[in-house]
Every structure is written in structure tokens, then in C-alpha cells.
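We begin with a single chain expressed as C-alpha cells, specifically the form predicted on its own.
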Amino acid sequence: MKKDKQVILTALLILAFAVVPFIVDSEKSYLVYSLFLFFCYIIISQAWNLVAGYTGQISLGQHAFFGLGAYTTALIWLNNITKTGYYFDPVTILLSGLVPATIAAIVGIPLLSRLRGDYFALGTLGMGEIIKVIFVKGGSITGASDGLHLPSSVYSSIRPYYWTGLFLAVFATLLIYLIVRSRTGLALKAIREDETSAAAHGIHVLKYKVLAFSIGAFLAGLCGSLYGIYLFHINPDSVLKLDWTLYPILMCVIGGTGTITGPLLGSFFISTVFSVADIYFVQMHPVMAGILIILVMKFMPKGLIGLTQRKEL
């Protein structure tokens, strides 16, 4: 009975947000595009989660399977790779979750078979300044520091990237938490707490390590090529920058790292923050991100979900 009500609070949740274009202007009020970056920030901290808080894995490349998503994207929409249109095209933006997937099971197998704790950590950065700087330095086909542009012209409304959000917000949490209840996600939990003993009983420990990096990047590709179909200026810096790593380590860490609900309300309390120092405190995101990282360490251990009192599974 609790379920049931917790659905339907869920769905009531969705359809209010998926009802705020029609109550608001969407092109005049700045709630559309707020509660946008708000369903951005939901997707790349679930991905995030899944590494790191179901994990185990601290992850510090994020920012380069958003920018791989966004640089996909850009790359078939400019040269009709696939002729289906471009503009919200459901195969584009797949394919620019598939990229950033297949890059990191390249890679997340020697890392992961190698590397664990900090190293890992200061291996994925490294792999992530790799990328960025290739993408710079790739002249006419990435447009090296300028970046590739895509055509506006085809831009009419914002509402089409708030309803694209709000689906892959929804179905990034949705992902998670098949994915937490499911073999699966007892096998990566129990990977977190001791790699050890989870071989020792029969976990392919590496396969599981690999599984959960692919898919922590696929989700990050699809908010990538989302938030470059936006941006229709895809450049190393506003897509492969540092915040697209931090951002989820923040929100996750505010939230309730580990947790379904974590990375909601972490991304919630952020992007309001972010949302009002745009307003009141222009250029200081940098400042009150790190004053909150310091309060919540100190008072908040657990995130924001600690004040429920609650442990989730």
C-alpha cells in the first residue's frame, strides 16, 4: 500500500512538471529554464551515483562522456551520418549516449583491472584531459578550440529540451533503480564494500566494475548531446570543463551519495542555488559550491536524505 502511494506521488510529481510550460511563458520565464539545468544535473549525478555510490568507484571523468555525447551529436548532425533529421532525433541522441559507453568499456578495462581507490580516481582525470585535449587539438573535424557549430535556425521553442529533459531525468532514475533492485545492483554493492569477498563468492568483479563505468557514461552522453543541441555551439569549453565532473560529485554529496532520492534533492538544492547566485551573485558559483561542500561535510555527513533519518537500500 505504501508502494502504491509512493507511484502515484511519483506520477503526480512528473505530470506538475510536465505541465509548468503551459502554466508559465517558456520563453520569458527563467522557472523553464532553471527547472531544465534541474533535469540536466538529475542525469549526470544518477550516472555519477551509479560509479561511485553504488559502486565504488570515484569517478573524475564524467565531464568527458558529456562531451564526447555533445561532440557525437555534433559530428552526425554536421556530416548526415545517419539521415534521420538531426534535430531531437531520437537515433542521434542514442547514438551519443553508445559512443561515450563503448569509449569507457575501452578504457574502464584496463583501468579497472588495474587501478582502484585514488588511482582510479586520477586515472579517469587523466583519460578525461586526454579527451579534451584531442578534441582540441582535431582541428577541421572537431573545429579545435572554437568548437563545431550546429544550426540554429531550427531552434523555435525551449519546451521540446524541458520535455526532453524531464523523459531522460526520469528515465536515468528509473535505470538506476531497475538497476539497484535487480542481481545486478547487489552484486555492484557488494563489489563496494569488499572486492575481496565478492570475488571470493563468485562475482566477476571486473564485469560488473565495467558494466556500471559504461553505463554511468551512456547516461552522461545522452545529457551531452541534450545540452549541445541546446548550446548549438559545442566547444571544449563549454562541454568538456571540469564543472561537468564536479557538479554530480556535488549534488550526490549534498544529496545522499548511494541513494535513489540522493542525487534528486542534491540536484534540486544546487540548481536552485545556482539559479539565484545567476541572479544575485553573478560568477560566484565557484565560491558557494566549495562553502557547501565544507558545510555539508561537517554537519551533513550522509546528504540531505541523512535528515530523514531514513537508510535506503
Second form
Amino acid sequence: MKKDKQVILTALLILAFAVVPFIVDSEKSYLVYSLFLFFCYIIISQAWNLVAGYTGQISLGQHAFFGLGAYTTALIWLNNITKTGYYFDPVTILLSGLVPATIAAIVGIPLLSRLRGDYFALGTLGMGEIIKVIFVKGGSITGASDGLHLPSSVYSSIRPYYWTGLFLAVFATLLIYLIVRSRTGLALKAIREDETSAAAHGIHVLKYKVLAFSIGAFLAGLCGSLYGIYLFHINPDSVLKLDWTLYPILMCVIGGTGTITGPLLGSFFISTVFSVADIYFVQMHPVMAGILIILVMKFMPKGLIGLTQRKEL
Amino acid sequence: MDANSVVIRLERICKRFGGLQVLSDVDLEVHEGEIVGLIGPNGAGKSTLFNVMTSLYRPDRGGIYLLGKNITGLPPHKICRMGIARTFQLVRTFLKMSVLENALTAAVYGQQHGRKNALQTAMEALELVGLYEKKDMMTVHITLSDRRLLELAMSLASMPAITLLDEPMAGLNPSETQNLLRVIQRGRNERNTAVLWIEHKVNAVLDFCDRVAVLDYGLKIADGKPDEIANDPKVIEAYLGEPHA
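Next up, the form predicted in complex with its partner chain, please; the one we just looked at was the form predicted on its own.
What follows is the entire complex, opening with the chain shown before.
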């Protein structure tokens, strides 16, 4: 009964978001653009949430997968590889998720089997930098530091970005929800709690860590692809910057890691703070965000989601 | 006892950490349905022996045979699925998961062919140790003694041929100890699983086990019925020191 209500409420909320571009003037309103960013943030924070919040592997390399997604889209488009139209082409977007997922599996096996905890975090940070250097030094293939320019003449409205972002955000959240409620989720959480004990209870630790890392990369890649199509100009400074790792961490931690709604709240909170601060305190919004993060951590160590839970005795 | 009922056999297990010989040529057999105590002073190599049996460490020499199959050097998760369950000296339950999720994890991943009836297996195991009422609680919120019972339930849920208990009594008061002993006995009686049991409370082991093995400085110095062990001069020497000349 209670669950039915939740499903209906969620569906209504998604529907409400879906009709926003019909209500406000989507081409002039700042609201549609900031909600588009909000959806992007949801996708990458749910990706980090699976890897770090549920599996306990602090990845600092999410920006590499985000960038790989954007570059995959650009390279497929410019080299006319799949011959499928490219602009909001599902095949291109899907491939932009699968390429980072595959690379995550390949680099994940040595990283996740050899490195634990902080060392894994530093390892992924190093991997991100290596990938960035590869794209900067990629010559004419990757356009070096200037990057790649997509034909921006196809742009007509922000609406398709908005709806694709909404769709991917719902997809990412639903995917993580289904994974953590499944038996795979049991293995991931057990690994987070105690790797040695998880192995002693029959869990193939490396297999599940790589799986989570790879799914995280897949989602980051999808988001990178969408954002790349929005930018039309893909270069290392825009899609491979560390922000794409730091923002999701921030949003998960503020909202509450290891929960489904936490990253949603965190993404909403951060994107609102960024948007508002950008209007009223131009160039100062990182300072505002920093102060708010310190306050949230000081008074709500479990994140915003902690407010809805009963106080523990 | 006929050779067929041997659940696990250790053959000349050796393990050294740097210059320290922790286990030297340890032989041990445990039979079906048997409760075997493993005692010895601190640092005798008891926990190391468990870690070798569950493949957390690889032995330098020697072989481990489970139901006749050589399992030396297999990865830990495979060893669990083949039938060795264990508990840890410092309890290692999954704290931020519910009691049921803990048992379910063991039932899903610890059994060889257990995926179908995992939920039922987990529930039965919780019932057997008496934690069924607390199944929805977070593990971080239950007491140490309940966590030890939960570890026991998790080991039972993986339907093992043998359970290795690493000091299950540590930190428990007398009534909790009695309860745990009852549960261990029930587990053995209902499932006929073998138990190999490290314990510092020597009296409990001598009262309770079918057979007792004694380790001292990595050597097995005695192996026999509890009353033989209690009167064995070598064992007394290991615990109390050499007699004055």
C-alpha cells in the first residue's frame, strides 16, 4: 500500500519535470538549463554512489569516464563510424557508455585487485590524469588541447537535451535501485563492509568490484556523451576536468552516500546553490558552495537524508 | 572410524612469516559430525592454521584435502562454496546491513548450489541460532553476543561440511557462553556438520569436544580424547611451563 503510493508519487514527480519545458519558455528560461544540469548531476552522482556508496571503492577517476564518453560521441560523429545520424542518436550514446565501461573493466582488474582504500583512490586519480594526457597529446585524432568541434548547426532547442537528461537520470536511479536490491547488491554491500569476510562467505570480491566500477563508468560515459552533444566543443579542459569527479562526490556526501534518494537530494541542493549563487554572487559561487558543504557536514554528518531518519539513541 | 567419513585432512602444513616458523608439519583430520577442539597458548599458530585452511594464507608446504579433494591454494570464495565456513576471532559481520541481509549473503554466495532456496536457508539458520526475531535489525545495533550468533548463522547458511570457529566465546558472559554452546551442539546435531573449534577457555573445550588437538609453537603436541589431553604432561608443560628440576 505504502509502496504503491511511493511509485505513484515518483511517477507524478517525473511527469511534472517532463512538462516543465511546455510551461516555461524553454529557450529563454534559465530554469530549463539548470534542471538539465541537475539531471546530469544525478546521473554522475548515482554512478559514484554505486562505486563508493554501495561498494566502498572511492573512485577519483569518474571524470575520465565522463570525458571518454564525450570523446567517444565526438569521434564516432566526426569519423562517421556508425552512420546513424549522431545527433541524439541512441546507438552513439549507448556506445559512449560502453566504451568507458570496457576501459573501466580493463584498468579496473589491476587497480582493484592490487590497490585498496586510499591507494585505490590515488590509483584512479592517476588513471584519470593519464587518460587526460592521452587526449591532450592525441594530435589530429583527438584535436589535442583545442579538442573536437561538432557541427553545432544541428542545434535547434534545449528541449531534447532536457528530456534526454531526465530520461537518463531516471534510468540511472532505477538501475542503481534495482542493482542494490538484487543479490548483486548484497555482494557489493558485503564488500563495502568487510572484504576479507565477504570472500570468506563465498563472494568473488574482484568480480563484483570490477562490475560496480564498470557500471559506474557506463553511467558517467552516458552523461559525458549527452553533455558533449550539448557543448559541441569537446576539449580536455571541459569534459576531462576534475570537477566531474568532485561534484558527484560532493553531491553524494551532502545528500547521503549509500542511499538512493541521497544523491538526488544532493544533486538538487548543489545545482540550486550553484545556480542561485551564480546569479547573485557572480564568480563567487564556489565559495558559497564550500561554506554550505562545511555547514552540512558539521551539523548533518549523514547528509541531508539523515534528516528523514530517526535519531539514533 | 572409516576413512570415508574424513571431512578435512591437513597434511604436513608448514607456514613461516619471515624468520618465524608459525606452523611446522601440522597433520590434522576431522571426521563427519565431529566437534574437535584446537587449543594452545597464545601465538601457537591456531588462527594461522584457520587462515591457511580458508586460503587467506597460502601454506609454504603441505596439502589441504576437503572430502578427498585437494583444495590447497584455491581462492577463499571457492573454498567457502566447497564447504568450509568460518567465523572470525574479532567478529566480522557486515555492520551496515540487516541481520537477515547478512544471513542471506552467506546463503546466496556461500552455498555451492544454493541460489534457489537462499531466503529459506537464511531464515532457517537465523531460527536455529535464535535470531529470527531480530532479523530486520541493523547488525550495528545488536550486541556482541548476538553478532557471534549471527556469524554462526551465516556459517550454517552456507551449508558447510565443516565449520571453523575462531574463539566464539571471547568476550561473552557465562549465560551467553551456555547459549552459544547449545547452538553449536544443535547445529551439529541437526546438520551433522563437523566443527573445528579454537578456544581459550580450555574447560569448555574439554567438557564439550569429542576430540582435542593441542598446538604449541606451531607443532601439534597432542591429539586425543579430552581426558587424555587433560592429563598429558606435554600439554600441561605447554600451558604451565616446565616443572622445576
